[in-house]
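Single chain ahead, by itself, as structure tokens, in the form predicted on its own.
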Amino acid sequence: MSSTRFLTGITTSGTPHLGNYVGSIRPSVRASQADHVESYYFLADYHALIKIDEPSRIQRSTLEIAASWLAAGLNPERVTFYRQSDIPEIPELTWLLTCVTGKGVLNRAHAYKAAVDKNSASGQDPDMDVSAGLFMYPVLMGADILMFNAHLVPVGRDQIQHIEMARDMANSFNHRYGEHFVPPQAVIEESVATLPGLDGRKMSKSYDNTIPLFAPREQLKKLIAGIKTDSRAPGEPKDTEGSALFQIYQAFASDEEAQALRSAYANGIAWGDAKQILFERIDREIAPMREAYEDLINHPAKIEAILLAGAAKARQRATPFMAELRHAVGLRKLGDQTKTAAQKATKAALPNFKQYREADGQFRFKLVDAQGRLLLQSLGFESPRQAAQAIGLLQKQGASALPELTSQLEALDVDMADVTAALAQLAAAG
């Protein structure tokens, strides 16, 4: 049975925290460990020089966040585990993506528009401080995804927007030089997506209310008292909803442990009583993990060692890849050209699936003949795998398949003697 690909990274911009843990750290280990699962984890260390340009910062994030999801029982046999920097194909992806995506689609990015509409509100220059690594940002990540083709890729749904200029870039791509990347899927966890910090607010470092993951004990128990709540008292009924403290509380309790928390919310549980039960809930999870952390950041070597073989697996990979992608766009021995010729007149010679995105956001497919003549026309299909799906049947079964897709194809004046025959020259072609 083949593998599913799942990438995840964090960016090494500060210190891990419960926000990291639940949202990326506790899923990806748990994904790893799941048969016919090929896992990538990598240290976003590139993208964390768009917002910090303290060195130290960044090298001692990078050994925090790679000893918690060691500690949190990631295994470096069983995954590719790696650091960003180390994989020199990823930003050479990220130009030949550069080419293939229209600045129109950068404009539109979250990050790039919020620093804009911040800067007009105060009357500044729309880009003043705006840095062409910010405005980059979503195609370095389109490379991370891309370079592995991953299927499936964990996000919060505040980053769903990457993953779907991510997809745009392997059409693009695809559509001009053949088929060479997956687009990728988003997976998220509805009830951890985003995690509320002390404020109240998504826990962020930029909004310096996080919990640090590997805090210990008594900080841990300090920072929760600390988290914000309404001013009724005990025995007056409280509200979940809205209720940071019960939203963190539900990301690591079981169904019937947060079920138990939201009766006592009705019964109106005292506000230091909730907390005390949040904290003894994180404390039961986090504090076996706390020895292993420990002894990992203070034995950085050990860590290095580990990302350095992860990297060099992760190249088996990227540096196949790229040389591959490389040729694709006439990056090539000038030798290669006569033999690229005739490879493109064969090609050019069988009829092909062309798939593509309407105005309308749905996406279709057609089958057309070595000479251009429409065979087959697809209707709209929510998602490109859906349509993917649906060519993948007519590759493999050739005609058999037609009869099960003709709700999803229109009806075409053609023959379907000359259909059969094309589907024919596809299969026979492999």
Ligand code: TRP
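Superpose the two forms; the largest set of C-alphas matching within 1.5 Å is the rigid core. Keep in mind that what you see is a predicted model, and the values were worked out from it rather than measured. Residue numbers count along the first chain shown, from 1. First, how it differs from the form predicted together with the named molecule.
- Core-superposed comparison between the two forms: the Cα of I10 travels less than 2 Å.
- Here E92 does not count as shifted, since its C-alpha moves by less than 2 Å between the two forms after the core is aligned.
- Core-aligned CA deviation for I269 between the two forms: 2 Å or greater.
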The other form holds:
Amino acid sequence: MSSTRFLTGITTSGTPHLGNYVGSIRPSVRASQADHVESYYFLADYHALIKIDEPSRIQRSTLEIAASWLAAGLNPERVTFYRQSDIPEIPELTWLLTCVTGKGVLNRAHAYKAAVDKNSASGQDPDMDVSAGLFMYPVLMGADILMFNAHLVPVGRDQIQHIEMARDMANSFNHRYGEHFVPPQAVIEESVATLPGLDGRKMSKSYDNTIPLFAPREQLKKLIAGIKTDSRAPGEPKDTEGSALFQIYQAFASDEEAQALRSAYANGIAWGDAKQILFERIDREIAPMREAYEDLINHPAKIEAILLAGAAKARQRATPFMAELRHAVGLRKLGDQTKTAAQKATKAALPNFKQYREADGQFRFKLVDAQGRLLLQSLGFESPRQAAQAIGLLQKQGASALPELTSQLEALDVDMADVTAALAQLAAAG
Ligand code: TRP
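Would you mind giving the form predicted together with the named molecule, to go alongside the form predicted on its own above?
Every component of the complex follows; first up is the chain already shown.
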């Protein structure tokens, strides 16, 4: 049975927090354990360069994110786990995709557009502080996905547009050069709620309200004590609705545990006690991983070896695939005149002329499209040369030769636009 390929990347621009764990790390580690899936997990460090110009932060974040995935149970034997910048085929593919992507499409990408709109709104030059890297980011992401012909890409809502762009890139490349890419699909995890942060807004580095996933025990406790609550005193019933503390608890607790805390809220539990319950529940899940995490962080060479092995595995696919793509677009050794199977298939899918002799002894030709539908039918010619001349004229001049030939053609009930398109397609194929 052939398997479905999943692929997901995390930009190495920060320290993983509980929101990343609940929204991305935990569900993808679980998904990677299912049968008949082939998964690709990578550290998107080229992407980090778009946002961060502090080299040591990129290195540190790469280490922390890799250690987090591994500590959370990602099995590098079972999945392909690698660092983007270890795969030189990815930037190479980025260029091929750049050349089949409309600039207008990239103009509409959310991240780029938001930056430009913000500048314009404040009366600045629209392109102020906008790097070409930010502009090109969807193409790099397209290359990440298409390099491994992933079928499914689990992402947050903000990334759906990028997956659609990757589909467009796959289709335009296939249209020009034959079928090489599978258009990918986004998978949106509806069930995974976004986790609120310390202040109740979505947990996010940009709000500075995060709880680091592997904060040491004491720090975890302190941070949880800082979660925003209302001013209700011990003994007063409390609302679970809109309570960040309760929502975070729910992301870790079983249904029964959540139900128990719900009752405790109704019965007026003190905020301090609720925070203690939350701390213990999170720590119960995280503590065993924290040990593995700390061991990995203290042995970066172990992680490095795992990533290099992952890159070698990824390149077993990427290297031959890139060779196929280079050939497809015409980046070829000059001695090599052979045609790829895909090219032959394209040729077979073209309209074509057929020349033949009728029972009446006259010579005729017809033009049929790839599906065998009759587009042009000639009347009889005295010699095969005359028929060939008419064909030559159509091949050379396309539809503009038609008026000259009307007296030699049968009137057919076909759309002239189809005939024109077929002739243009033949001319383009040479
Ligand atoms: N852009 C993604 C993010 O910011 C990270 C990413 C890069 C990614 N390349 C990818 C995700 C390919 C999925 C597939 O979240």
